[in-house]
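Just one chain follows, in the form predicted alone, and it is written as structure tokens.
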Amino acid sequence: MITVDEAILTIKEQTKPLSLEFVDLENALGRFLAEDVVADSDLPPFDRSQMDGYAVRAADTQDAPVQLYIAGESVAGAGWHNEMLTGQAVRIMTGAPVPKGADAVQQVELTRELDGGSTVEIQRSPDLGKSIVRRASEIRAGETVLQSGEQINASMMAVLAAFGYAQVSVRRKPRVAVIATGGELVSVSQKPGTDQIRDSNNYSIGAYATLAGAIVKLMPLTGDSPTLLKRQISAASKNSDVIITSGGVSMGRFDFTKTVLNELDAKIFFERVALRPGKPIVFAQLPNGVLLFGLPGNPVSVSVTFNLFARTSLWAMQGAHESALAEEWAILERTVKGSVDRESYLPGRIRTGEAGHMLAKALNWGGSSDFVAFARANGLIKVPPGVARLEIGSTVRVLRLPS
């Protein structure tokens, strides 16, 4: 049995990045950059006004109020490209180029036009450089503004657009096949009979995989048939990058997943992790290079193991700079219990308190089958092995679940 950190390291070592492709900018949100983004121009590309007002020479306004001749007008997209002389002002709008010769902008509220708009009274002297954003003060042409491996978020879209990235280099989305095992499972559209339950794992795994950037295919249920499971894995491996199964990975008479993998000549990297919940989990590779995660059958264990392990592989395939879930510090709002020999990842609610501190409250849940309680979790509370109990006020590591 290996630790969680050892399992994550093994997954990273065995996961290879997928091939490159170019996507149109409008389709790039959520993808991972496969190249550095470099500025092709200064930003701003010229001295720019921060507000509506008048471009002036600050020295001309020292004895304010003063009257200056309005020599022209500079608006966004149509600047006034002459040199402003002593005693002159230029009417200017927010975002417009500041004319040569001007070294300050006075806001319109501190001015008034006279003589039918031919002169302006500057009622208060502006400081030198007031309300001017200097050329290249934000970025210079040739500088790297975004790095390969970063996930493109909404605010980054503006950066890509500003520097002309109409198409963006990314790695293709991983193709994931999801297979649920277990003779007790019936389709979500069926009413369960005696001793049966509806399949829920396929849908939670599919949703998490979609959030992780994958293209998902839900395969038919296999029941407790090793023959059918073998057939499904073989079929899925022909056009998938990753196969994720649920159930059948423990030590019972009907746990066939490892047997099937051995029959398929798969290489099994690990099959147990010192983790609570989710100790029985298989990570393997089929002969054609397709990776397989055999997750436990209990729904909470499925969610925990997917987000710790399968998600890490899916992000690594897409070239993520850091593929594992990030950890943060938080203060416990409720006592939690740990395990003697396993690291615990307990469902909880993570929030920011009034003082700005991160707070974590463990949910009242009934174990690894209590998916109803887990539905309220937005994070996992990490309790080290050998720690039997952590009291309210203790500092703990937490991981935010994707949403």
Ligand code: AMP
Contents of the next structure:
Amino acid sequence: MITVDEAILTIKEQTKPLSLEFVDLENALGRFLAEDVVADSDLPPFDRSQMDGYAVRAADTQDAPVQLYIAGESVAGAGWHNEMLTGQAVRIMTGAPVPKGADAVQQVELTRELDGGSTVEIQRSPDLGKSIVRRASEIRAGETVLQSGEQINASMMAVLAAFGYAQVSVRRKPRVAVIATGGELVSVSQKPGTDQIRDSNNYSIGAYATLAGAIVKLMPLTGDSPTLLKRQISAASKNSDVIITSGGVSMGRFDFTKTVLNELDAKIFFERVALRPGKPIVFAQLPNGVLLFGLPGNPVSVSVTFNLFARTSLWAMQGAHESALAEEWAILERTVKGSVDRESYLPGRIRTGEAGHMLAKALNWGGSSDFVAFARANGLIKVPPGVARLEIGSTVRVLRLPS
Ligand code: AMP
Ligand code: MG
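For the form predicted in complex with this ligand instead of the form predicted alone, what are the coordinates?
Next comes the full complex, this chain leading.
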């Protein structure tokens, strides 16, 4: 049985980046940059006023209060492009260019216009350089400001816009087909009969895959029929990059997923990982290159294995420079049990305590089927293999689940 880290490494090795495409900037949120973003101009592109007020020569105001002659006005978008001389001031707005000759801006609150607006009284002397953001003090033209592989967040949208990236180079979205197996399943719109339950995995997998940037297609339920499963996998493989099944990967008489994969000549990279919950988990590749994750059936195991394994692959396909979930430290708020031979990733709630420390509380998940409790989980708590118990107050590694 391989470890979680080994499984993730195998997945990264087998995952190829998808082809490149351009998206319009307004649709780029959440995508992964496929190119470095380079500044096409200095920022600011000119000496810029940070305040509404008066551009002055600081030396002229040393004996403040002083009166200066108003030589002109510099507005954002329409600067005053003459040389400002000694004894002069220029009325200036936030975001407007500072005229040549000026070396400070005094804010309007510390000034008063006189003589019908022909002169201004500067009541206090500004320090040299006050309220002026010098050209290129933030970014120089030619500098790399964002790197390939970074995920575009809302603030980065402004950076892309500022440097003229009307279209952004990204990798195309992975197409994911989701297939639920299990003779007990009926669809969400049906009332379960005797011995039946509603399929819920397709919806959590679909949602997690959407969060991971994929275009999702839910396939029809296959029951426990190997023929139907084979048919759905074959159909899905024609127009997807990844297939994600749930259920049917354990040792039961009706666990047919692996049998079907063998019949389809799939290459199986692993079928068990030393993980709790979620030991039976299949990672395979169909002859046409489509990757397949056979997740276990238990809804909690589904969420854990999806986020550790399938999500990593979906991010890697999109060129993410780091596709594994980031780990942080937290302090346990409730004692947890580990496993002798498996690494545990226990669903829990992570929050910041009053002292500013991160706290983690494992949920009462009562076995890997309690997905109602899991719905409140926002992270996974790692317990190393061979650690029987971790007491309250212990320091643990946690991973935040995407939301
Ligand atoms: P399996 O791995 O197929 O043995 O399923 C393990 C458990 O997960 C069983 O209790 C199933 O009823 C349950 N299960 C499997 N698939 C689903 C699904 N799509 N939605 C909800 N529960 C499921
Ligand atoms: Mg089943």
